[in-house]
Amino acid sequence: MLKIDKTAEGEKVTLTLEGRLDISAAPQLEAELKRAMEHTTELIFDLEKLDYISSAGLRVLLLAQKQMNKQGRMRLIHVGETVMETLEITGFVDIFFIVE
């Protein structure tokens, strides 16, 4: 299961993830995507309390830095052990813009 948490100042975005993000979870997190990033040139992801990523879910983040290399900039916080893992593992860590 996936919670996000929303949270706008303005133009800038952040989506505070926590629980898995896995193929069920994928769909809920693309949907709240398009509603966020109509107006949005800062994008931010709180990946403080994801225990876990899926392929699904990187995809998804995948899709939200392309959009937002068009339309500013994104950037991944507080990524935890496991995510990271998985993020260096699939080579990921080398397109997101990763902020300990």
The other form holds:
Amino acid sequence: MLKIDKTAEGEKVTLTLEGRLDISAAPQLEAELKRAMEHTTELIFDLEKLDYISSAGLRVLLLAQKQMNKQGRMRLIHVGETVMETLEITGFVDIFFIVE
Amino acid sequence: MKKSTRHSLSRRVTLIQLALMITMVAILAVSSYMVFRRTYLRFYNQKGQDIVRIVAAQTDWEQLEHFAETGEPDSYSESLTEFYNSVKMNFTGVGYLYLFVPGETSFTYLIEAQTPEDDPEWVAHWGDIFEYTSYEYEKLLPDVRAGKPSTEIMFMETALGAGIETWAPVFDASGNVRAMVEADYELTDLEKEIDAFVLRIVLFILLCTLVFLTVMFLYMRRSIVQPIVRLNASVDSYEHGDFDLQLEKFRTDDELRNLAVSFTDMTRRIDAYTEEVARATEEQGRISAEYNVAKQIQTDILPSEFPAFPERRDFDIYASLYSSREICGDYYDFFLIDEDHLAMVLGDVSGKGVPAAMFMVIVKTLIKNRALQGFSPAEVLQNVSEQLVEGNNAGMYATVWLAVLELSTGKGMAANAGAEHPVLRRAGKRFELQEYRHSPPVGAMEGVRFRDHGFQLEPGDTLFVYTDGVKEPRNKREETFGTAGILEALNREPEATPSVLLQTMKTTIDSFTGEAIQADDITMLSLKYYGTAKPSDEWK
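Since the structure above is the form predicted on its own, I would like to see how the form predicted together with its partner chain looks, so please show that one next.
Starting with the chain above, the whole complex follows.
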């Protein structure tokens, strides 16, 4: 189960993810992102309450990163220990801009 | 069986109608019998009363008094008797017509009318005295005292027959009641007449009913039962594959036609749906067949003959891939770059299905080609990643662990592009995770850097690498196997050969997950390095 909370201020959108971002939740986030990224120059993922991220979830974040590279920037904030470990193992720490 | 059910509907409806009709006819017969009887009685009562009133009015007591008292006939009494006789003769149904003097308990005859048909024995004469019947006593005397004619219907039934009695008083000049005229109307045949009349009515109604029922039955068969039977037969034939309701035969625009129309629509939709399902099933079968081929390709391109290098004594390598039901895009690979350099690869493509399998084949081919040219692992991955990023809009990427080992010295170089932490066991020690900085997955993003990580293997060391399918199985209690599970399984028999290690790992995972379905490919590779301390056949 994944809960997505979206707050937008002008061209800045924050998506707060809560729960598990796995293969069953990935399409839900992908659909949400499609809307969230329109006319957005700054995309922020708040991952404080994200417990788990699978490779399918990483792919969605990767696609968002690729899109945001064209139209602005993307950041991950409040990354928890478990998710951070996954990001380190998978090497995505080199791809995402993670705010400590 | 079929035949009896076919017409049971019309038969049942007709029977119900017949029952209703019979009940109706019975009610009609009883009520008409009662109505006619009353009408008859009232009619004859009225007729009798008219007669006695006329006769009483014609009887002049002043002229008759002499005859009444003496019994000696005179001209008046004779003409009056003639009058009485002619009245009786001309009014059919009048059984008795007589004049009498009412007493307290009996009455005295003065004149009784006589016709040629009458038996003279039965005719009373002047001075004959009769007792009142209890009925006369009760009904007649009050009228005598009140000086009025009979009003209510007095219907009498005796052994001799049935009749209506009517009477009217005869007054003298001073208005006193001196005598009474009574007429008895014979109604012996009345019951028979009424019965005959009612019977005629009943027969007529029955006839009408039969005609009506026949028409009704025929109409129902044509416009209700036959359409239903046709519907029924069509449904039966639909089971056998053909269906034609012949809508044009439903002539009337009623509920049955609507039913037939919606039924036809429904069967059309069922047919369309069935066809669609058949097509989808066929399509599914085709896709599933292609899917299986893709899965087969995925496993076929992996080196699968073990021992892989039977002539080599300086190392032992073993790898296995247990695929899940879906295609997950895992792969392993190993090959000699030259006599002294062994390349080992373990990869996992993001996503699932045929696209993942295709991507995996590309990744495998590119890596092997580049590695065979003698580049370092990081250089290989750098090159492969750049090739994969181009035109990769689906966001597919692969995590890869690539190592090249110099067999003569044990010096190794590895690049970990987002793969799991390798596990290493130093000779005589325990298996431990090797944690160092990973590079991003290949194909994920342009412009990323890949790092080489140098390592040194000593004779007797064992290396174990795996994909996330080994680390992430979950059991029913939602617990994850994890690196702890991996290390525990490996350390149970740390001296084991790579093939035994991998089999132990698989059985450990299976008993951990129980009956849960394997969600991801389980891919593992293990290398035991002997180096120059080549084990002899006896040692093995």
